[in-house]
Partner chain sequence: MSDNMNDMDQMQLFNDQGRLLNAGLPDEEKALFCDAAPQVDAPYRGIWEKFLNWARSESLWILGFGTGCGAIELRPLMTSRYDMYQYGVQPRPTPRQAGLFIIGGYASVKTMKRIVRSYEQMQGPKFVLGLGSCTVNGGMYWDSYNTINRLDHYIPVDVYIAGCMPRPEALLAGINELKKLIKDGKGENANKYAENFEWYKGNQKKIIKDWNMPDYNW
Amino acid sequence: MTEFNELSRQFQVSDLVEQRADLHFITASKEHAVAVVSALKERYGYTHLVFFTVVDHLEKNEFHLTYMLHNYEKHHDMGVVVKIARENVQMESIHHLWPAAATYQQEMREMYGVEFPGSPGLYENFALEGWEDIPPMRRDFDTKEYSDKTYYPRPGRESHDPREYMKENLYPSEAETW
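Requested chain, on its own and in the form predicted on its own:
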């Protein structure tokens, strides 16, 4: 792949993976990621930011950011994966390349705690108005603990075992066979 060979000579780019003939992934260093994405847009025609997302790899102690770009002339998608440490969760913004990236970055800051200094509207509420706990999409967020703390049992409310409830109320004639 021409783009990969040229980019790997200029930047810290590795791991070319062909998912399909029209879908490839490359890995870029944190320091060179925005330059790589810029080059793909400006020189190689990947003008559409399809999505920009993050996955928490707790066991590796890192986040993987993925910039998914599309080239309309070639009908080809290119994913650029960037691995960043969970301790220093900060990445350069790409809102200057695609204004819509600011929305993705706002969501990633709120849901995962990834910071994008200089990104417009970064600290405005995205979906979690008044949230004060650790970001809820991080894998070290304890949903059970949060649920128990937030949604305590209310007086007059009962809890039933769904299997027993179905036997007694929905299928009493078949309960013998269960």
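Rigid core: the largest C-alpha set superposing within 1.5 Å between the two forms. Residue numbers count along the first chain shown, from 1. None of these values were measured; they are calculated from a predicted model. What changes on going to the form predicted in complex with the partner chain:
When the rigid core is held fixed, the Cα atom of residue 169 travels 2 angstroms or more between these two forms.
In this overlay on the rigid core, residue 118 has a C-alpha that sits less than 2 Å away from its partner position between these two forms.
In the core-superposed comparison between these two forms, residue 9 has its Cα shifted by less than 2 Å.
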Contents of the next structure:
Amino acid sequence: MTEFNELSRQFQVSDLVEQRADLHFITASKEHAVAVVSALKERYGYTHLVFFTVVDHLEKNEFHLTYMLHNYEKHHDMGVVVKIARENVQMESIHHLWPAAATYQQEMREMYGVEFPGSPGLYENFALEGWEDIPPMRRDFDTKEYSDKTYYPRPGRESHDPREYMKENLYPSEAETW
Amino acid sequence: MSDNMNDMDQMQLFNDQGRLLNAGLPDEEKALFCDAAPQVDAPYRGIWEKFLNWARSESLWILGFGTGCGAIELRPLMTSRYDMYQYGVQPRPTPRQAGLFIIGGYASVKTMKRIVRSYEQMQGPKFVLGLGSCTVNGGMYWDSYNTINRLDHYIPVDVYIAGCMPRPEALLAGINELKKLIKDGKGENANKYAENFEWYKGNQKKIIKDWNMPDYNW
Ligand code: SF4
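Coords for the form predicted in complex with the partner chain, given the form predicted on its own:
Below is the whole assembly, all chains and molecules, this chain first.
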């Protein structure tokens, strides 16, 4: 990929992955990521921000941010992945490149606690109102436990393994053949 | 986040004169809202109340506020196939004109705040139908961080309709059940809400942390 080769001369980028002919991923360092994304936008025609998202890799103690960009001329998607440590996650904002990115950043701040200093409306409510616990989409947040202590679970609710339950109660005569 | 967050634990609703504190409102807005708690409106006696209940049950006006996916079943209910108008049911655009609140499924905390507000704005006697498993015990969102499990802990519910999602027939069955309850004089949940006002408020304020509306949205 020419873009990758040219970018790697200038920036810390690595791990080119070809997912499909029209979809590639590259990994950029935290310091260079925004420069890489702007270069893709300004120089290589990746003018559309398809999405900007974060995945919590609890086992690796990392957050993986993904900027997904699209080039309309070549009909090609490029994902730029940035790995950052889970403690005090902070990332440069890209709202100066795409104003819509501020909304993604607002959501990531609320749901994952990723900070984007300077991003407009970062601390406004996105989907939650008055949330006080750790951000709910972080994987170390136990939603079951939180729900149990907050929302008055109705007693009498049971879960069954569907296969076992059907065997015993619905088709006992055929159970042998399962 | 405001200061009123801390005193929510040992929640105090009333001042010495028995007026609502409206602690969530900024001072300059307090005068704009009523500070009276809801009051019990005792039913009449005998045949007059029976007549009223008959009239109430045959003219249920529902609030057009669908909270969850189950609310999609309200549309076929309105159109020619199920035709709820033949049962004396019709939708209204505002809580002030509505007497029946159908909670159409899962209610997130954010929606719950609007539900409480709308419910309190409705005029009594008012009735609530819980549509779908989500209102009964949380349904498939029972372990979610943001949806309630039991609607009846926040507002009184007259009839639950189980299912995910219940068909319009089930809704009609629920509405007919409600009519029976009203005719039997059991549709007194607006009074139940007034009697147990503090309990309901405590539950509501436990989950709605940014309480920036009057304590009773009258
Ligand atoms: S009970 Fe089912 S259909 Fe109804 S709101 Fe819940 S998930 Fe949706």
